[in-house]
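Next comes just one chain, in structure tokens: the form predicted on its own.
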Amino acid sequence: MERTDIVVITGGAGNIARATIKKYLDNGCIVIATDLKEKNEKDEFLNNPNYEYYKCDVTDVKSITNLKEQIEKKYGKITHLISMAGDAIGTDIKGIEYVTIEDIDKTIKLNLSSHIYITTILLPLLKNETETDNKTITYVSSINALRAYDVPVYSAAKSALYGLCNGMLIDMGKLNIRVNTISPGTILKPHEVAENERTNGEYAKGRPKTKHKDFAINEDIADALYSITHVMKRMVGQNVVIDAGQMA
């Protein structure tokens, strides 16, 4: 009997996550999506028997523990953890001179601490997966960690995900769990078109003029995540940049 991978995706109500959920469902995986938002009864995936959605605050240990208990009760294990919850918060977008202490704490908790929380709490479920050696943890960082975009605290937290990944490699290697990061660039929202001011404005300066002149789209990140977990099975401790040339 063919085995089925169980994939947990945090930040599951976001546009990148929705594309990622579809990618894994289309490839026969069970997907457990989590987000702070309530379940949307119009969720396009709700009728898929391989899809589940749980409300979960990834900045709250009790909420994650409750999620872990629900998953353990039904499945007993998971195969892949894709931790992508995150966002720039409030005054951080004004720069270091104006960011408030409150927003610093919120930004670090959402964009760094939450990833550590979910990893440590769900790790026993990854350890319980004994039917395959292909188990992964993938953190979604950002090119904000690699280039100046004037959101300093967000950038610091996203940079720290690289350190988190590297710091875990030896211990996770002993458990046959591969850990990697992915760093998306600017992602156009579904309603945005190629020739808008974002494409032709400051973000676009210096970008190579290729056939794919738009910014990356949600499906690009989904494809890259699936490749990390299911195609490039010897990739360990790497950061994959998907930015349509923004870093070039």
Ligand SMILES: NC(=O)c1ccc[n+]([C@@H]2O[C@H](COP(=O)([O-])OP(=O)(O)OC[C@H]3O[C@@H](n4cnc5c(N)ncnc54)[C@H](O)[C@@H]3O)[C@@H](O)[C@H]2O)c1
Second form
Amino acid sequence: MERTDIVVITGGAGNIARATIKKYLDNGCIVIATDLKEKNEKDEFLNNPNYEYYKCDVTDVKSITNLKEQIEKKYGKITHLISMAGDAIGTDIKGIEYVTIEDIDKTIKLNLSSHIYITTILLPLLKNETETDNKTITYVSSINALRAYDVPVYSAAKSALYGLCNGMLIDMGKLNIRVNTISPGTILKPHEVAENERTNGEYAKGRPKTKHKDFAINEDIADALYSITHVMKRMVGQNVVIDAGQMA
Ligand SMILES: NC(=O)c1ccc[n+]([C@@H]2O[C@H](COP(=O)([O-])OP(=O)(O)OC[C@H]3O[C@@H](n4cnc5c(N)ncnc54)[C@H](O)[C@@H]3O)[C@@H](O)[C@H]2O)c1
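Show the other one: the form predicted together with the ligand, since we just had the form predicted on its own.
After this comes the whole thing, all chains and molecules, with the earlier chain placed first.
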């Protein structure tokens, strides 16, 4: 029987993740989506036999360990980890003058520590994959890590993912696991897209600057992730920026 890649995607109820899940399912992978949110009974992928959804809080080691045990029982291994869950939190959005100690800790835990937790806990499952040498870990960072967007702790955590990636490369190389990061630009919410179109791109002026009318969309990030994991099989230790020229 033909083997199938098993892809774990955290933050699996989120906007970028939904487009990413579709991309991997459309390409014949088994997708294990996990999120803090309960399973949505209206989840459009639930009828797909290659799709699984588990509730998992990536900031909680017990919750990730439980996820690992469930995956291990059913599949014994995974082929790709896309560590995507993340967000800017509370007072961090107001800037460095106003961020509270509590929100600093929460932000670092979600946007940095959780990626390290899940890597160390799921690593044995990646090692158990012996039928292919195309195995990957990809961290979802942000262009917030690269430019001034006044969300300081989120930016600090997102930039630390580049360091995490670099710091693992020698060990992961020995295990044949390619590690990369991806940094999406701003993805407009539906009402923001409408406003951007209505003002013929003028809306962009009120956002971090862009030289184009368009911003990146969820499907762009999904395509780029699929490229990193399944097309550019010699890409190692890179950060891929997908921002429709926002930083140009
Ligand atoms: N949307 C953008 O403009 C943008 C830009 C750059 C980077 N990013 C990054 O892309 C990733 C996905 O963003 P999105 O736009 O799809 O956001 P989203 O809010 O739609 O999705 C994030 C998901 O993460 C989940 N989550 C939050 N805390 C969690 C936890 N503790 N455990 C498990 N799941 C948790 C949420 O429930 C949510 O479903 C995030 O890491 C975000 O920082 C987004």
